[in-house]
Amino acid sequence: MDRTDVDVLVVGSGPAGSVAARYAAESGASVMMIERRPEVGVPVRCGEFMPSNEEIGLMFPGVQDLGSLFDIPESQICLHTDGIKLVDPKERVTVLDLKGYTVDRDRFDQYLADAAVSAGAALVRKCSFYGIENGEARTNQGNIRYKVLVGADGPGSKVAQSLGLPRNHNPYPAVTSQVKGDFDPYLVMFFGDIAPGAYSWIIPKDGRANVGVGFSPKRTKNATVGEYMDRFVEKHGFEECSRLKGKYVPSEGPIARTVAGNGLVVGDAAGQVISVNGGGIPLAMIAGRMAGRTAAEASAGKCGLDRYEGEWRAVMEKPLKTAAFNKKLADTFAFRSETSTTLCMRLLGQRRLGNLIRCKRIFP
């Protein structure tokens, strides 16, 4: 690829990047989306759960036109879920009525990328972003000149680094795998059952489940995430049907700035992740739409990129900061030991645990 000129260059084809590319193209911009991997959405490194539209609206009431953004076809849904079960180290279960559905992230990401291409965005695979030089993006397939650069390239974002934006601090490692079996239509989250500070999950699908483990490195220093996963699999007797896939999850809320010059970051790159449970797909899509529309108008000289900063913070900043604060409380008081985890979960009770999961204050 020789040097290319586009209005909006999007780096990364996950939900944040694909939604940004789609809405930028629909707004009239020429858009290129580059993906360093040969196939969109592969490998899967995600829990693959989506809350219902009603739950998203309750967590982020400022989202406009939520129905059109999350108009997901039934063909993309593996299983509708009825709620979440939170399990303490003594195996006491708290059931929360939080409806949603599960997806196959590879198919889901490809669906979103196809929507961006149908809107007019160009998708270039096997294209790695190296940095910025004289107003151009350097890639392994040549330089790309852009008017607006959108970084949707994950928690270790090279775009953020190139723009001089803050990095995500203390991301925590997590691994996931697919296992066979029939499971109840409830997400199950275990806290401290395999080690203090570690959590694990079962996310049911159709004759399968996504299972995984994450942990805070500050609390668990004597084993790797793979070893904790082995303990989890052995404890529950899972029949694994896929190899482990790992990632890092932002854990301290959104970064302080998401716009610099003629570039912005979105999704995991911006820390737009719910700290208490690692959920990020809905947030990536919400912020992606804002980023795409703003990028298109900014490339045409109709607005500044600061509009994106203001829009997403008005909708998501308060809930995300609340979630990050709640996680710090949990790290400080609950995750010191199995005993403290059990005690804190029982003291919180169903209502406050529900607030915790939904990014709301747990006290008073």
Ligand SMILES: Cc1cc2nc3c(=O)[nH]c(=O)nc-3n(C[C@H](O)[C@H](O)[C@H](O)COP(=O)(O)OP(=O)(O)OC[C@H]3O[C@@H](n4cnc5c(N)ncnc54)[C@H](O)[C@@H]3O)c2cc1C
The other form holds:
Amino acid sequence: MDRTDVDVLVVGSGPAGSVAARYAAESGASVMMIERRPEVGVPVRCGEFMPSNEEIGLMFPGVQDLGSLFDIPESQICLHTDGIKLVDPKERVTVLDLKGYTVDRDRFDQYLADAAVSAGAALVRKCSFYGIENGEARTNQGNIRYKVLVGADGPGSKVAQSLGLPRNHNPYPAVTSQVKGDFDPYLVMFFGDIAPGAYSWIIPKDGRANVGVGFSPKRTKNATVGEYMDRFVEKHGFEECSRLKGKYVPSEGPIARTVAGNGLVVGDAAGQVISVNGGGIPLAMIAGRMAGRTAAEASAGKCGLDRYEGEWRAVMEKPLKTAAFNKKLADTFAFRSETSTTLCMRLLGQRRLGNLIRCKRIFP
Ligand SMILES: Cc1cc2nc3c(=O)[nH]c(=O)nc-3n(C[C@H](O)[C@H](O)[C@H](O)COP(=O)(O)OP(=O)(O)OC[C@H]3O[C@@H](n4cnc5c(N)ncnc54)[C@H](O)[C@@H]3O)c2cc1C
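Go ahead and give the structure of the form predicted in complex with the named molecule, now that the form predicted on its own is out.
What follows is the whole complex; the chain from before opens it.
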């Protein structure tokens, strides 16, 4: 490691970390981003779906200058998708016109990390954050001094823990695999015993698809996520072409505080995930930009880190709390059995299911 003294230290090179590092560097701070993995974005543990910019704007109308943040080059896009198909346990399909696109998360994360490096951030791989010691970050490559610490280290954030911030409660396990074949340009979500308390999915790419399963640990019947995935693969006769990869997804919305002292957390580390569908990439990027800019200015003494907390909550808190509330309704009324799931999905119908997916109120 060349430098051990920086304005802004970012832990984690997922979308939240890379975007934060980029905007902190563009705002004039000296930035180091550390990543425990040898290669950014590898292995992929994600469904790799992104809603269109128009949909992100509808879900989070307060986002400023959305176009420049999500100016994703066509070369990064595997497939443009026309909508989402929701399949109830009796296999009745509801089609939503929510457009989006799919990416290869390894290439996508590397693209975002390259943008951070081009902006001047130093990227150090194979560097694990262990904790805070006398105001410095303790890592396997030695201690690093910083003015502001940004925790973008995912759902089980060590940075959040070290800063004394709350943890994500009740994260859901989810696994994914790449399979071969030609699939319709629709994201397909399957509900019922195939994925208790959540859903299994087919997310189409070019001549491939990302398939996976997530579930609520409280609702599983003594089976592991791998066993659920085996059933899903067997049911659809997928030709698996990659090993199974898994991770946890925050399921209860944002944590109560995301700033403490001279540190903050962002992305999955902050629970900035849509509870009803597990989507978190756009949120990690939106909050990452706010985190990076504020961290840089705070390191120069121009503002406090509380500005970040205020900014992201102004844009995301209401939709994320609505999504978390809708998820609780689903847990209480829909996910009790296959019959109740079917009944609730039919009662809600296409318009309300569309609202549910888009973080909007489903009643009145
Ligand atoms: C199976 C699955 C499918 C998903 N599908 C979708 C989807 O289709 N669309 C969508 O929008 N969202 C999806 N998500 C959610 C999405 O992946 C996350 O919300 C998103 O990756 C959050 O980005 P992040 O940068 O906050 O965290 P991450 O992408 O998790 O990045 C955290 C980084 O920090 C590094 N790190 C962790 N601890 C340390 C440490 N101590 N020291 C150094 N580095 C560390 C990690 O190695 C990692 O690179 C899915 C999640 C899962 C698990």
